[in-house]
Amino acid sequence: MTRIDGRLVARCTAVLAGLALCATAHAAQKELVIGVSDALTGPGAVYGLPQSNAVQMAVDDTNAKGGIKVGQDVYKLRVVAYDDKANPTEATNSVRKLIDRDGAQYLLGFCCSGPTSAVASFIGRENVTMLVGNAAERAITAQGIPNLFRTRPPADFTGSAAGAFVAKRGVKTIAVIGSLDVSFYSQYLEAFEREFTKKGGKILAKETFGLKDRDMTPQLTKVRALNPEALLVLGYVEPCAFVYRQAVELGMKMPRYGFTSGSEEQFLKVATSEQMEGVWDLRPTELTVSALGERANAYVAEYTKRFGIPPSPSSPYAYDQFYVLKHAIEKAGSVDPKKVQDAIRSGGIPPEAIMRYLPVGSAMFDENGQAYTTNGAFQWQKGKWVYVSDLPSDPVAYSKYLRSLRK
């Protein structure tokens, strides 16, 4: 009976470790919904597309190294996207269905301000965390919305910086052509202008394109007539793509200075490098290696290596994102989106951010939600965009401007 014994109590010691390791793997098996909403189409795809793929990158690196450890429990991630077109209607609809179809507590992307502005509509009455890339109209932030928060510093908060160093270049006069309907280009504007015209300058016009418009010359004919000392040029990449190629054609030889955040590859679908030579774009520090560092380099083997194609400058805002998701996770020990929301407000930037970020106080994001990068310098120069110098930004004064705007 002894030895009959030992065999039982063996058995029943290998089924109870069995029956544990069972609940470990059952435990390890969870998920999480990354839900994404952006422009995967159209002119705004330029931006949206990259940041839905570099939020795939940073989820896939993720499960690869086991997914994230809360408690006990591990979570596998899963990436659902939706293409909002920068629609602001397709932008609540994929929304909505993010949150009642598919049981996303955590939105990631959003390039455009307009799709964003009307998500941010209502997003404070769901039990969700909302995270926001490029989109850089103000607003977005100044409402002071609990659950949302953003990596792109807003529009006029580059603006100010950008005004600043165009003046301190000698320019005295300067002409405006720009998507200046777009409320955050027109805040980059109103910024820009305070600043310049403090510093003794003078806007000598403002010439307005849309999106989708490609022939610039009435334009730019309008505004040669001024004889302005530089054009300053804001919009969408192919747009301002077609007002650079086109200056040049027209013969204008004044210093262009820009605000796009696109990459070498975009410009160069409309203009030559030669017609984009010596053109400036003034914006906040975005993925331009040499203002950036080793892990910016990997970042963007990593991503030419799974896309085939560079990311464009403003996807790391989406990688970034992620990567603050994922530490207040584990810092909050819990998948609930208000405990994670408090361990975003209190947390620092995340080892692998790619962006270089200014911390309010100890913390990434400010009592707004609103995280702050530097602002840069750029210049393209044989072929490409070459960090040239930061622009003098203050994310403590604009932290109390943006809380100041609150109603």
Second form
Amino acid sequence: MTRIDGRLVARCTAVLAGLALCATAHAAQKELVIGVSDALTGPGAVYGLPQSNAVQMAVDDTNAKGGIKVGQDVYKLRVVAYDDKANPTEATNSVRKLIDRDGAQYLLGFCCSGPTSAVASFIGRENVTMLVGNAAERAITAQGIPNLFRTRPPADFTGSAAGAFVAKRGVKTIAVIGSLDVSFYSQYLEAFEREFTKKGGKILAKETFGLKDRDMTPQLTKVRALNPEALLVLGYVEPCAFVYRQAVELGMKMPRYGFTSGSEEQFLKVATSEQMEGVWDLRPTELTVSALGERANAYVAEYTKRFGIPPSPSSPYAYDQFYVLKHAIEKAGSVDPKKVQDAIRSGGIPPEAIMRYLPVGSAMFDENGQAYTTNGAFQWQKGKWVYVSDLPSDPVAYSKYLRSLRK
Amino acid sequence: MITEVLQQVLNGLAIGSVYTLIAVGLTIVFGILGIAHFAHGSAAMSGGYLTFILTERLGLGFFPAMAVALIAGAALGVVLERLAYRPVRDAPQINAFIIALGLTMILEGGNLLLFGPDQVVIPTPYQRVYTVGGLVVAELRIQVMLTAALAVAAMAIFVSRTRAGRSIRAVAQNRQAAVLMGVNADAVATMVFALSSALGVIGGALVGALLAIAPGVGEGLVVKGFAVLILGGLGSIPGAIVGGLVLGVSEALAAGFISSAYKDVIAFLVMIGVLLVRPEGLLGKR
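With the form predicted alone done, generate the form predicted in complex with the partner chain in the same format.
Below, the chain from earlier opens the complete complex, with every other chain and molecule after it.
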């Protein structure tokens, strides 16, 4: 009879145990791809690049804390980001690559409405979850796409609050200059006009500029001749900054209101602080530390340390997207997009959220997949956007209106 | 109404003076050497970016920075002529055409690589605003128009009053005869490219201060420059001056009184209209 060596048995057992442990550890350590499609270059990059950075920052922080725990598994996250150049065709290609090649089931970013609408048109047929950031076109969430959620409120939710605010300040006549061929700016204006005229105000002119236009003096000269009491400027940061600057160069001294969501640094690349003095930005209460408090302060400090420049005001929409997703995955106990969507739909506001959200009932997102932040009036004072007041807004009423648009 | 029209004309003259600078640079290269130098706009933008770096990072004043960039631009023009265009001077014209397109891509790519995708605005201290009889004009716009006028005047004096300028005119009139008379045609070609690029750099710096420099701006400017070239008359310096101002003013009037969305279309319609009446351009030779 062969004698079994006790030490050999012990060694074999140890090796097998080690292998088993490795196998267990291997099974537990998984990777989850977070896809980002956003404008990383071109005119939309002022919104898209900070969004992409914000997602990367949130993911890095989560990975540093061990990842996302789902049952027995721990998921480490990997961001794959593509530049959609704020172009619908590029965005479609980016998202197809993310889904088909990179295997991403969670898509974040989406700063601009044109490309986001293009992706929204087919995303309902995909087994993925899409979280939209800064893109403000109403139709994106008016269609009731079950796997699409948006952290930023639609432009007209803010526009009506802005119209009431400007009328309340005693303005009777206003001239508009903006990217009015971009639908979310026209929706903002439509809602603005409804509230403004309801209170006795009148819009004297609606002048348009293109996304790449830089010389607005012809339109401003035309507007100046009409002698309005105020100017309303709607568009991306850079063209709007040119409007503010050139209005001063044309000696226009009336109050200037706008809807742009640009940071101080972004405006100061085009206009001087003196040229910007007194400008109002009527927008969702985005990243303004004085309006949002300490968590925003920490976000700004960390972002600035990581990327060398302060974040844009709208970048936390993407940061918050990630934490919505993280908590939903944890709550669902699964990475199955359908279960995660259910968890998002019933979930509250994540504790890490930077923006100030207005819940609809107990949930962060309404039945349209839309979240709402407070709206605020900000004024440029001595080189800074200063939070002046909230703009009264009713998310429940707007949510019903948004639902009523569904065919 | 009259004040508004005059204000629009004034607005148009500022941007028109930039078009003029670009077009004069193009017209001397085309008129004297017969080369459609498509890379001119991108070279102008390189100069604009350099001016930005010198003002923003090194703290130079706007005009000293532009002067340094102008010298660098002239040097770039010399390099382009020697390395890219001279080897194909006696080849079929299509070769120079292809090289011009290739150079545009190289310079645009180089600008993107060196200066990044963001637009930049060159800071200047000219922030005052003057009001005269209901017309308002910013100090910066006055500086732009004066600088453009001075640069074009200096170039015109150089071409008409100096020995080197005489050589340029001789080559422009009849290259072979000029060579037989002892004019160094190679030196003239180098000089023309240096002059053209220097003017382009001034245009790039002015557009960077007035509006902004960004990828694609140079290509847009060169398209406008060629439009002015045709409008004013191929190879005509006075034609380029008048054509640039006409294009700038037409754009401003079209944006102000019709629609900003169609300002480019309307400006080009004006160009087509002029060419229908005068196919040789406003000041071209019949």
